[in-house]
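In the form predicted alone, a lone chain appears below as structure tokens.
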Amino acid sequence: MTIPFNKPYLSGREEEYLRDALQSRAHCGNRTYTEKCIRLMKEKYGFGEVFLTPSCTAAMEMGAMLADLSPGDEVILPSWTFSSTANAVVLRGAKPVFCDVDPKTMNIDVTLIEGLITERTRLIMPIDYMGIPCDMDVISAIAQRHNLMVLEDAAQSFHSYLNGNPCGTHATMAAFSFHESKNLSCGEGGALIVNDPALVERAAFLQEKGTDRSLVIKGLRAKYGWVDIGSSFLLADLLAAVLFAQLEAVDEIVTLRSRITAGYYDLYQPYADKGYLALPIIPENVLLNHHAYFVIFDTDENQQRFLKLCRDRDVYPFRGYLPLHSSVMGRKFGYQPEEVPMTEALSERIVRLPFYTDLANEGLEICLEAMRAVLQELYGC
């Protein structure tokens, strides 16, 4: 059996919800799946305002623009993220801070934050890597005594908690995903929760091309025109349709999930307290969405070989990607490896697990016992 590093996960509803919406005729975006999604959305996790976009990166890049971002401008993020989260600066013209991480979560250090601010710095984007919120309590601390805005890149955070608020409500902005690689998944699609009032009608008018349509479908304007700059940054009503399957089944997903999580730490955790590899830590006033499971092994070589072993056996676990500061646009800013050391030493020697939600389910037990095997090859016990 194959152990893919991931695998769309169906609910069981998405093809009655697609046909309902392709049988409607109305397929853009803003319709009625679209408004059901917002609506679960709100209710359920108490949001702002919820914009579904066509992708995690739309949506980052609709809050850049609504943080007025501009050239010369600085913004901190960490360089162990997607490069999606540093476009949606760099395509502003404003400059990428790269901060270094915890490696207890690989998340921002949000002890170098303050260092990194200049008079230059306009917005702090942190990540919540592996759905582990973020310590946004300290960052938020920061943002405000700086007047920063925050915008939280949780593209994998759906259903995380911190504190006992979703992941979502606690930045200006926050910047969800519904990748195929996701937890919740309509193959490609995000939203963006504006949690600032103030943001909300601009934020409208960015959605819809610069214009002000949406005050014409409230019903308080005859036309609407341009008024601003924007894109199309709407999600298909089909898709729309797709994600509301997911959302409803959500509880359902994160559960087995949690199956997924709690047989690699049982696996791992040996190795981890004889000073083999580390684990991720999760914080005690996190619950998480289980979205994904990573270990830092000791050497670079032993990764390696890991990685070739579990390939051997059909199983698929992913290093990831290159740190943002010494790819090749990083190395274009500047940046040398030296400059963010433990993102740099890290990224050598990190490995993401396969995990979707079916493998709790299927297949679970022989990944582990291939890893196993793999271990036991590698450190003889």
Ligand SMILES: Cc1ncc(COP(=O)(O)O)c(C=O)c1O
Second form
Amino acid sequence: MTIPFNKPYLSGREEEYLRDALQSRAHCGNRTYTEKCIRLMKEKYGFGEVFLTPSCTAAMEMGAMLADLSPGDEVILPSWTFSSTANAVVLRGAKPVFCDVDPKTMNIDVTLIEGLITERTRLIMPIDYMGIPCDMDVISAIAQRHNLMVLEDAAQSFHSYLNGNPCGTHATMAAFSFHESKNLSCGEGGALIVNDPALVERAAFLQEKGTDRSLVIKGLRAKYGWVDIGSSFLLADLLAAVLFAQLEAVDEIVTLRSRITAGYYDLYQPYADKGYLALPIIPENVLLNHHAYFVIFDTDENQQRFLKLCRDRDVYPFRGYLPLHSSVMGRKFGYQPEEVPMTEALSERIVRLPFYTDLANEGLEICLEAMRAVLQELYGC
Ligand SMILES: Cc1ncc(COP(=O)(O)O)c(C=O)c1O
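Please could you give me the other form, the form predicted in complex with this ligand, since above is the form predicted alone?
Entire complex below, previous chain first.
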């Protein structure tokens, strides 16, 4: 049996809702299923305002516009993230300032943020790697002290909680992903959460190509016109129908995925205890959405051997990100690999394990058995 890195889950109602959305003949953004998704998210999680977008990438681009980033501004973000986080900054003409990570979670090292703030800093963009919320209490306090906004890249952390509050509620804005690799998927999709009421009206303009169409829909204007910059930041209602089926099943999805975390923890913890590798350390005030699981090997060679030996057994863990600061684009901004040293070093030793909801029902034992054999081969125990 092949164990892929990822496979999207079907909760069972996707086809019914998709057919319904098709037959409604109202397929574009902000229609019935979008409204259902938004209502569910606001009621269940207490988000400020929700804008469904074509991706998390689009949500962050919209967030960067809403933060009024402009050329010369600086934005602090981890190097250990996807290109989308940095692109949202660069597309506004602003400069990404890369921060190192805390190896316990691979999230931004909050002790380093203040040292990177200059008079040009406008925004902090932390990401919740693996669905582990970053330390938003500390980040929010720093932002407040320096009068900065926070846009949380919560691509991976939908339905994770920090101090009892869901990801998406902690920052000025947050961006979620509903890409097929995430816990909830509609193929490609995302959401921008806007928690500052002062930003909500403008967010609606940006989402609708810079027009005030939202005011026409509310009956406040007879005609709409071009009032701002913007783009087409809307998720088609057809995809919102698929997303709604997934949102309804979120508790079941997270429960199934928790079995995978437990399986990996039981297998790998004895090796961590012996000092062969390191595992994520989940802070006590966190409730996890079980999005992913990483292992940091003792050496680069063991990372490579682990990946190969797993592949030989038809199991497909994945190396994950390449650091942004030492990428082709990062170097264009003047970065050298040694400037973000923890990220640079750990990127050669980290592996993300296969993680998808169906694995809990089929294949988990096979996957664990294969990895047990690989670890035995690597460490002789
Ligand atoms: C941290 C982070 N941000 C953004 C994205 C992009 O999400 P999307 O594919 O929905 O644009 C990803 C994708 O995996 C991600 O890991």
